[in-house]
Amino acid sequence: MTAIVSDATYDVVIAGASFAGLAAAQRLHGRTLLLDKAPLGDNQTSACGAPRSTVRAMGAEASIQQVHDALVLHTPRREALWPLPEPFCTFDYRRFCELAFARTAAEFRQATVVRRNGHSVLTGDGEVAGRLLVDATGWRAVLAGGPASGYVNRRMMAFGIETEIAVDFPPGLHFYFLPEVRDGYAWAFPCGETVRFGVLSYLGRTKLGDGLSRFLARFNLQMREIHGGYLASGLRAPVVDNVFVAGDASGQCLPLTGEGIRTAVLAGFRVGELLQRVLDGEATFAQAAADYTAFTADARRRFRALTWGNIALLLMPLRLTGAAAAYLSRPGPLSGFMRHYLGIFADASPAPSPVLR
């Protein structure tokens, strides 16, 4: 017989403590359950980049490393300066989780994720109930299918690996489109005394750490310990036998350039929105999954665009990648491009949340 893991029902129970569960967490005030398979801000994937005003929102502005006013594509033969309209930057992922898991009214509990059954999480400690289930379990959505699934299209998947060195770096973003990882990018995000270095494939390739060490090579580096994993994109269903799916469970990282975290937390941010209507008692299931629904259809025009731009990436040499680089840096091009870039998911509030520990 299964154990139940606990005798009382929550009101939402929310399976991954990442960006999109922490962030939905903060918009909650019931009993809610988060799940995670690691200790709260273990188990890093990202590169930790993101507009500061997300971090801001998630009330983790004590974990900032380093802010980037701009953004510098390089190509062998060219370098490209992109001013931000917004400052970005790169912070740790352990004091983010720490401080965003403290606005919350959330309990945590380490415990694996197998599947959903019925209102049901199973985990690897037994079964916990909730009325209202979140799936932010990232490119696996284990409560909306799990990865065998047809739910989870692997073709729509990118992976990337990291490491992190001590060493003096210029500041800003900085992205390498190089011929060390031709169907991607490399990238070096400084942050504070040290760099985050990485690789990514485009088309899902994982044998990056051959691509990796060639790229330090330019920097004259040698590998340390790596993270890294795959990044979803192509926006899946965002509510799934009433489940509400976010993040990189939902597909919600961002093709073209891999950026997650902000997509995640404001699809966080609406996901615990529209379901504490429902605990209030304002609106019923129906009417916050089509909301769900709606809001994240308004972003589809957006990301096949970003879409039709990384299959460009692929196709297009590196000497034209360089003059696209080039051009985009002109003020009304890149005016253009980052207003369409930041509008994805930009209407989900980020207003503070109340410190509760």
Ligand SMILES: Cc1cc2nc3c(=O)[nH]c(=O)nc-3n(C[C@H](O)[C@H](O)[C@H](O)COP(=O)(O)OP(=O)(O)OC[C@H]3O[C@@H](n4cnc5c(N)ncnc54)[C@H](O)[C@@H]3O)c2cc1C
Given for the second form:
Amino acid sequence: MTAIVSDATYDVVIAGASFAGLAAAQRLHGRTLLLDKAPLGDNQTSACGAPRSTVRAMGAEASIQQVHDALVLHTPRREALWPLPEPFCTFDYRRFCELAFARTAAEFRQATVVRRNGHSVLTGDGEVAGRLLVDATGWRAVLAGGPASGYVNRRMMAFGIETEIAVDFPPGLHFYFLPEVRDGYAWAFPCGETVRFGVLSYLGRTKLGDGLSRFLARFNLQMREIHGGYLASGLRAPVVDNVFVAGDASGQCLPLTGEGIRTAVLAGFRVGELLQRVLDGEATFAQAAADYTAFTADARRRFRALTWGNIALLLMPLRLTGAAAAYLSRPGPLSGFMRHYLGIFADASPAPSPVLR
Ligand SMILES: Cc1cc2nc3c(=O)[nH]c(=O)nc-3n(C[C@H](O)[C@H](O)[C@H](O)COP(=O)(O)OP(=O)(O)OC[C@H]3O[C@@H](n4cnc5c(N)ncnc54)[C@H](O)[C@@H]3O)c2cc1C
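Requested next: the structure of the form predicted together with this ligand (the form predicted alone having been shown above).
Next comes the full complex, this chain leading.
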């Protein structure tokens, strides 16, 4: 690994080269450095289900494995079909990252970020300076404070694991509310030849192996390799000192559903656009920070509603969850819910990024 040269100054240093970091980099044409502790596309945590428009906006359509027109909600006695107002898809994470990176003008370096020191980023391989800094390191928020700081509120974090198995499965994104994961849900996301089966605890419980095994036993399947991690919700401060924070690092993963790719990409785009305006002399740092703060504040009411939905779901008996899912599958209630849900961060520009490389 090449050591980072300490006297090199970048226009923007982005810590974390996943959804939020790559989206921000796509909107920046200055001298940009993307840092990640893992090789690009190596660190998949997610089931990689997202709106097709989000994947397209990142220029990563070729990573799509399967397109889905509906959510299917299962409880022990009922099944409810929720047609989606726009198609979702499942995609290959590594391919997604490679395609998204190809649309940036950024350099990539593999290095573990330790913390920030003013305008410098300290890594395991040396120090690097940036006029502007972006934290897109996921739930740990390494530049904004780090996992042990007050910035990271562990009460607002769910935890999930999943395994990928080659098996035939009906189309749609399947969610299961079952006794084996009473404090969360299970899922089965078909992605072409394989299916990603996972379980999530809203309460951040990390011992989920037994729940996943019992869920898989319903399909006569056995666990293979697993991956996963924390999902950070709760909308943390979007700007900390001189750092713009995006994606899970800023608690932008949605409560209730655990969807965090769309929000990370849309917030990343907004961050990249605002910082480019600062670099171009069209806005001051303070104006860009105020704009990004307002952008996230606009979504706060919708986040709060999802948090209340999450709490209700935790308290509800499964019989009521099934009845609520069936009620919401009717066209009127479903379109109201989807408008609210898909409206989060919708004023970020989802237009495909230009190819900068
Ligand atoms: C099991 C599971 C399934 C999920 N399924 C879905 C789904 O289907 N759809 C959906 O929308 N959301 C899903 N989510 C949530 C989604 O994965 C996250 O919300 C999303 O990944 C957030 O993107 P991000 O770019 O903010 O952070 P991340 O994707 O977490 O990326 C953070 C990046 O920072 C890097 N990094 C971390 N620390 C350091 C460091 N110290 N130095 C350098 N680099 C560092 C990491 O290597 C990583 O590349 C799932 C989450 C889990 C755990």
